[in-house]
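Shown here is one chain on its own, the form predicted on its own, set out as structure tokens.
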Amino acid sequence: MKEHQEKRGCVVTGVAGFVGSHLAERLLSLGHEVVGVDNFFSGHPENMASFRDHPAFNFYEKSIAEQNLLEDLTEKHPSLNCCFHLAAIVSVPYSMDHEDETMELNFTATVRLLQSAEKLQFKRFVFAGSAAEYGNDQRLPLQEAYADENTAHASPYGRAKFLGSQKVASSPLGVALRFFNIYGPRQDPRSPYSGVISRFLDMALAEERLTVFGDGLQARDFVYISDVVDAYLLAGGLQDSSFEVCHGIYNIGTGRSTTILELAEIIKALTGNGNAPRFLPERPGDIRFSLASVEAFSKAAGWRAGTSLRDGLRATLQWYREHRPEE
């Protein structure tokens, strides 16, 4: 992809998170101004190390729940006209025990930011949705229309993300990207909010048995971080393209599923870990099967995930070998 000629001022909420930091890094490399927001609930300052001192980057330690957040940021940085809203409570188990807090941060704060973006005449508002919006729907691959008011969401996280996506998609400047299972460098394996790939890699490198919740036959659509960032840039109108992404909801995945047991075997082979997995009870709120239909965003943006699971795992493994803390 070629960079878009027009330089933008971009807000990235959740900028110290796994995905937010990769997005900010790419935006800065393309010459855009980035204003980052994070309160470090699940993000880490070290994720911003590669760009923290970049002259086009400004950081504010704030919560997205603050009133007039976008107004205050735009007053300080008048060039802002695009918001990538990634900040959220990202843990399904946490949301099960903190339903009201999850709804406040993942939905109510999103609506407030969107309304501010509209009032400030932003050009685009891109929201980080989730495959959890589909609940336990077994009509695979999952199409965007399958999630509706009748969907039985398995967690407050999934419900709040669904409501957020619906609200964003109804705005003429809103694009909601329903991400499936994102993985890659910088994902924190020690965090309770971490994905299965980072946890498996951490365990494998420590020569521990990989922990599988349930029977391991759960299936996921794993998408690599660089492909995810490409999708964000296209949704934000920040890549030269013959496509123009209209407001709406789009799945972001690979269109291929992998069971947790299959994933465990690949990681064991890549790391040389010969230990048999250990099995623990299934976790409440976890989805059984998940697979994206990616045709809608492919038609809207010309996008396809270009990184195979094995290639993405190799790159992620290399990063963990270089950055994994000593015991």
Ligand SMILES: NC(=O)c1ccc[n+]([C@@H]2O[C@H](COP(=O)([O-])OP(=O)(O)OC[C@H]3O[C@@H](n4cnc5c(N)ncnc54)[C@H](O)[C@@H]3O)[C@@H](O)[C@H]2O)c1
Contents of the next structure:
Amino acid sequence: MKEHQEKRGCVVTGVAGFVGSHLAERLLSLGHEVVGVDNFFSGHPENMASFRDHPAFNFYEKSIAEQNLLEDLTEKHPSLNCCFHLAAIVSVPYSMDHEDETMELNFTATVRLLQSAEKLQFKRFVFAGSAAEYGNDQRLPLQEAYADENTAHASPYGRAKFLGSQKVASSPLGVALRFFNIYGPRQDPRSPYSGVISRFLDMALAEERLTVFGDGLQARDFVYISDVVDAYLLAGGLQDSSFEVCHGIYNIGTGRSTTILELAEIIKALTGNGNAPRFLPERPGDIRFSLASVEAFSKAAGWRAGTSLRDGLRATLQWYREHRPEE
Ligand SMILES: NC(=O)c1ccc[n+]([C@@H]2O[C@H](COP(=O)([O-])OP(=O)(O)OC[C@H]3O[C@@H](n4cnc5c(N)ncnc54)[C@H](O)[C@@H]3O)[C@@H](O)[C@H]2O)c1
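Switch from the form predicted on its own to the form predicted in complex with the ligand and give that structure.
Once more the chain from above appears, this time first in line as the rest of the complex follows.
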């Protein structure tokens, strides 16, 4: 992708998280100023290690629940004109037990930040939406319009993300990227909030049996982190592309479906783990099949996920090998 000439000042909320840290790293490498915000609810300071001391990076340990957050940051950093809003409660089970907190952080705080960005005349506001916005809709592949007021969301997480995406997409500067299952280096395998790939890699490297919930025939659309960051740059208007209509909701996935058993087999082959998987009862609330239609963002911005699952898994595995804590 060709880089846009204009340098932007970017706020990244959730910068100490898995996705936010990769986004900040890339923005800095392209010469943009980055102001990062995180309260370490699920993120870690180590995720920022590669750019913590970059001269164009400033970090604020703050909650997105703070009033006037964007106003205060812009006063200190007048170049800011683009907000990548990723901070959220990311755990579906946690959201079930903490509905009000989830609505407050994932929806109300999003609206507040968006309104501040509009008032401050930011150029873009990019929101991290989720495939959970579709509930258990089985009309695959899932098209953006399928999630609507009638969707039965399986969790407050899905509901809050849906409402957030709607609100953001209705703003002239808003883009909501609906992510499917993102994976890659730095995803925390020990966290109860983490995705299946990081947990499988961790178990495989520990020479344990991979734990599969249900029959393993449930399928997901796994998208690699660097493809996600490419999508972010386009959504933020930071790449030369035909993507001029900057508001809307777009799925970010690969359009390819992989069952959990297929995934387990690939990971076993890559790691040399010969153990048969261990089957546990299906988890309540788990979605059976999830697959993105990726035509809308491809048409709007010329984006496609270019990393194959095997290549992405190899790169992720290498990182886990190098960074696994001693047992
Ligand atoms: N990883 C995925 O597969 C995936 C899929 C769909 C959507 N998403 C969305 O992408 C975003 C990033 O997810 P991730 O996988 O990097 O998760 P993550 O947990 O690694 O990152 C989220 C970050 O937000 C921070 N945070 C939480 N509450 C905060 C608050 N009140 N104030 C400031 N910071 C706060 C956390 O400490 C963490 O660093 C989230 O909005 C998530 O819902 C992720």
